[in-house]
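A lone chain, given as C-alpha cells: the form predicted on its own.
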Amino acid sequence: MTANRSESVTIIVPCGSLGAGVREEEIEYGLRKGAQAIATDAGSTDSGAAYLAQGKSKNSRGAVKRDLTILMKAHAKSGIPVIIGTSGQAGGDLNVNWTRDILLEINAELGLSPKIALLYSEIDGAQLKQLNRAGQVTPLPPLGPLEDKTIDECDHIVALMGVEPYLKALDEGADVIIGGRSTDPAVLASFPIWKGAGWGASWHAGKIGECGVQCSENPTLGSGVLLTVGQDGFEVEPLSANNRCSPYSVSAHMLYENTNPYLLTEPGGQLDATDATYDQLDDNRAVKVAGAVWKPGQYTMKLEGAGGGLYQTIMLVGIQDPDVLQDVGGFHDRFLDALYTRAKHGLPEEEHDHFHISLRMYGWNAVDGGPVPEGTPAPRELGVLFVATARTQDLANAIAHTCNPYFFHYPAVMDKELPSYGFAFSPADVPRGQVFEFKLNHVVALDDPLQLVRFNWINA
C-alpha cells in the first residue's frame, strides 16, 4: 500500500484546523517548496461532545468554504492531492457529509471535478455490541467494562482510523480524501507512508506538525507548517517567512495532549521518540529531526462515542456588594443552599431528588471548584454563573424563573437593605438546551484496519 519510493517527502500542512484561518501566501510559498500534498486536521474533542453527538462543526461553514477553496485552488494549480481528516469537527457521518456539500460546492463553482474519497468511521451500536461481546473492545482509565446501556445512550459513536484508510484511497487514485474521525498524526503520516518514506519519521512528522504552527517559536505568526520527510527522520519549518521552529518548539509539540514526551500510541503500533534528536539547520528556521522508530503491535482504534441527557437553563449576574466580596465561600454556600429551597416550592414534589443547582464564582473559583487559600485577597467583583440542571429544559426554565428573584436580591448580610445584582441579560434566563457528554473511553481491538472504514467514492 505505498507508492514508489522517494528520498523525500515534502507536505504542506496549512492550519491546525480546517476552518481556523489559511493563509493564501503560505500555501504558495509550499508550492514553491515542491510539496507533493497538503493534509490537514478539521477537528477536535477540545470543545466537548456536542459536535458528534449533534453532528455539526464548531467552525463555520463560511470559515471552511474559504479554507477549503483555498486549498482546492492550490491543488488545481499543481495537481498535488488534498488530505483532510476528522472533518467537520467530530467527524461522523453527519460531519463528513457536511464537509463533502462544501466541497462539491467549491467544485462547482472552481469548474473543478477531482476524484474524491469518503472515509467514514461512524459504527453503529448493534455492531459495537457484537465486538464487545467478542471481548475486542478494553476501557482506558478511569472506565471499567463496557455496558450495552452505555451503548444504547450515544446518538453517535466514532472509531479514531490510523493511516491505513488514507493508504488505500491514495492507492485507489484519489486526488481529494474527506476523512472521518482519525488520530490527528494519522492524516499527516499518510501521505509520506504511501510515498515510502520510514514510519517512525512519518508518524513523529505528523505529530509535530499536527496543529500547525503550534510547533514554532511564535503560533501567531502564521498557520502551517511544512514538513519534508525521510526514510530516518524529517525537517520542520514554518510557511511563514517572519517566523522559526526551534529545537524546543519542536520536541515540546510531543507532550501536547500526550502525557509521555517519549512515547505515543497509535493505531497499529507506538512511535517511540526516546533517542530523537531536534537541530536548528543553518537557516536558523527549520529543525532537523531524526531517532524515532515505530513499532507494530496490536491493531487498536479508540472509540468516542457522545450522547445528549439532561437539560439546563442559566442566568449571570455581576455582583460588586463589598458584603459579598468579604465572604465569598460563605455566601455561595448560603446562596446555593437558599436557591435549592426556592425551586422546591416551585417544583412537582416527585422532581425534588430529580434536578441540580451550580453557582460557578468566576473572580473566585469557578473554574476548579475548589477550596481557595486562606488568605486570598476579596475580588474587586464577581461573575456568578447559575446553572439549573432537569430532566426536561420546561423544568430547567422553571426552576430559574423560581429563582430568579432570590438569584437578583440575596442579600449577604439579612439585616442589610437588600442588594441588587447586575444581570447580562433580559430575560435573565436562557435556556442552554440539552447536556452533552463523551460516553466511551474505550478502545477495539482488531486483525483487519479497514474492518470499520467505510468508502465512498465520488467522479471515481
The other form holds:
Amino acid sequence: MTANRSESVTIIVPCGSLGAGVREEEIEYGLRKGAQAIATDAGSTDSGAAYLAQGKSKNSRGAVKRDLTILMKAHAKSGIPVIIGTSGQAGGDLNVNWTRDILLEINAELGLSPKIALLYSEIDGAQLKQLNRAGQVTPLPPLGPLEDKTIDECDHIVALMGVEPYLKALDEGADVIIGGRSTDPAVLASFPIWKGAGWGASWHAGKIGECGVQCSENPTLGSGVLLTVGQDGFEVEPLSANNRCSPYSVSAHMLYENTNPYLLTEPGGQLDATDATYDQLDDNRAVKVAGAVWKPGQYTMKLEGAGGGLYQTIMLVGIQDPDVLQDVGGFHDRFLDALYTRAKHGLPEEEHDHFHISLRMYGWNAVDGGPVPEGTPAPRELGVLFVATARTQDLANAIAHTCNPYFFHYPAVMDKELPSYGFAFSPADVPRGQVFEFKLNHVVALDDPLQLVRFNWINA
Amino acid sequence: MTRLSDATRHIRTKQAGPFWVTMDIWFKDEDSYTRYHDCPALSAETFARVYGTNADFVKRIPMPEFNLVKISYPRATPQGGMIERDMHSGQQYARLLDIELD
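So that was the form predicted on its own. Now I'd like the form predicted together with its partner chain, please.
Every component of the complex follows; first up is the chain already shown.
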C-alpha cells in the first residue's frame, strides 16, 4: 500500500515521550492539517539502567494512560495508526506488556477493538552468547570484546529495532503498534517510509522530531511537532500555534545527546546530514529541511543490557555549624575516616572488603567530589549525603544504623560539646535498593532485520 | 587572560548514551570561535586531566556554522554506578568554565 511517490506524508509527533503530557488541542491541530499517523517514543536510556533492569516505567501509569487515551480517541475519530516505540521507558518485554495492559484498559473503556501489533526485541543471555560466539557482536568504544560474564550480569537485554519491524506491522494492517526498544528516529521514520517517502528525508525527520517540541524555539510552549515528509526533505512545525521552529532551533537539535551531529548510525545504514539545509518557510513557524542522505550498509542492531549489583542506603543532614563550614574539606576527610572505622565495628569480618561509604558535600563539591580551588569562600550551609553500598540491602542498612550516631554528632572541633546536625527525616536512613548499570555497548550484525524480533497480535 | 566563560555564550554537557558525555561549546562570535575552538586548553589532554577519561578516545567536531565545537569523551565510570554524582552528566561543563584559554 505505497502512496504516490510525489505525495508527502504527514505525521503527528505528540510528545517527546509518552506520558510527558500530550495536549488534546495539539492533536486536533495535527488532524486538521491532514496527519496520516501519530508516532512517538516512550522512553530512552537517559534516566539510567534501573528501568531496563527492573522492567519498570519511569513515567507513571496514570500519565501514560492519560496520554495514550488522547491518542486512542484521535485514532477512533480519524482511523489513523498510532505507533509507540521504546514502550514503558526501556522497551524490554516487561515494559511492552505494561504498556499493552494500559492500552487494553483504555480500549475497553472507549469501546474500541483496534488491531494491535506488539513488537518485542528483548533477547536472552544464551541467544546473545551464541551470536557472540558466531562473531556477530562487535564492541563500541570505550568497551572491549563481549565476555560471557558480562552477559550473565545483565537482568534484561534488548536489541534496538530499526524501521523494518514497524514496516511489517503496517503491512499486516496494524492500527496500533506497541514497540519494544527501538532507535528514537526509527519510530517516527517508519510510517513515512512505509508510505513511500524518501529514506534520507524520513530518517532525518525522525531524528529532528524525536524529542517532540524540543526542536522548536520555545519547548515550554507545547508538546509536539508535525512532520511532513517528502522524497528529498521534510517540513517541521510545532503543534502549538504560539510557538515556532527556526532553522537554528531545528539544526541545533542534531547536536543533542549525540557525539556526531552529521552522521547517525542506524539499523541498516547511516544517515548523513552533512549537506542538509534548513530554511524558514513564509509562515515563519515551519522549517524546510532537505539534503540528508541515507547510505545503506550492514544491518546492525545496537544492544543494551542492564543489571543490578550492590545495594545502597542513604542518610541526609543539613549543617550550618560554623566550625564545619570554615574547613569543609578537612571535616569531610576526618568524618569519612571515622564513619569507616565505626562501620567496620558493626560489620562481620568477611564484609570488610566489600562495602563502601561516600559523603557528598552538597554546597561544596558534591557534583564532582574533587578538590575545591584555594580561596573558595565558606558556604552558608552544607547538605551532607551519606551513601553506604554493600552486598545486600540488610548490610547497607546495618552500616547506616551503625553510623547513624556519628553521622548525627561527629564534631569538627574535638574539645567542644558534641553538635547535632539537622536530619531531614525519621527514620533517618532510606534503603535505596540496588545500583543498576548498563553493561553493554555493542552491536550485533544480522542478515535478517527481523531475526531478533518477535511479533504478537491482538484483535488480528 | 581569557577564561572559557568569557569567550562563550553557552556551554552544556549531556550524556550521549550510558558511556559517553558530549559537550557543546558555543563561542560568542566568529572571532572567538576561530581563535579558541582548537586551542591547547581545550585539548584531549585537558579532558583526560579534568574528567579522568582516556585522551585517545576524545572526539572533536568543529561546527563553524554555529561557532561551536562539540567535544565528546567516555565517562570515567558508566552511568549510574556506585559513585554516580551526575546521572545525566548535565553539570560536567561547570569545571571547565574558569579554564584559561590564553
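Between two forms, the rigid core is the largest collection of C-alphas that superpose within 1.5 Å. Just so we're clear, the structure is a prediction, and the values are computed from it rather than from any experiment. Residue numbers count along the first chain shown, from 1.
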Original post:
After the core is overlaid between the two forms, has the C-alpha of residue 111 moved by 2 angstroms or more?
Top reply: no
Original post:
Relative to the superposed rigid core, does the CA atom of residue 374 travel 2 Å or more between the two forms?
Top reply: yes
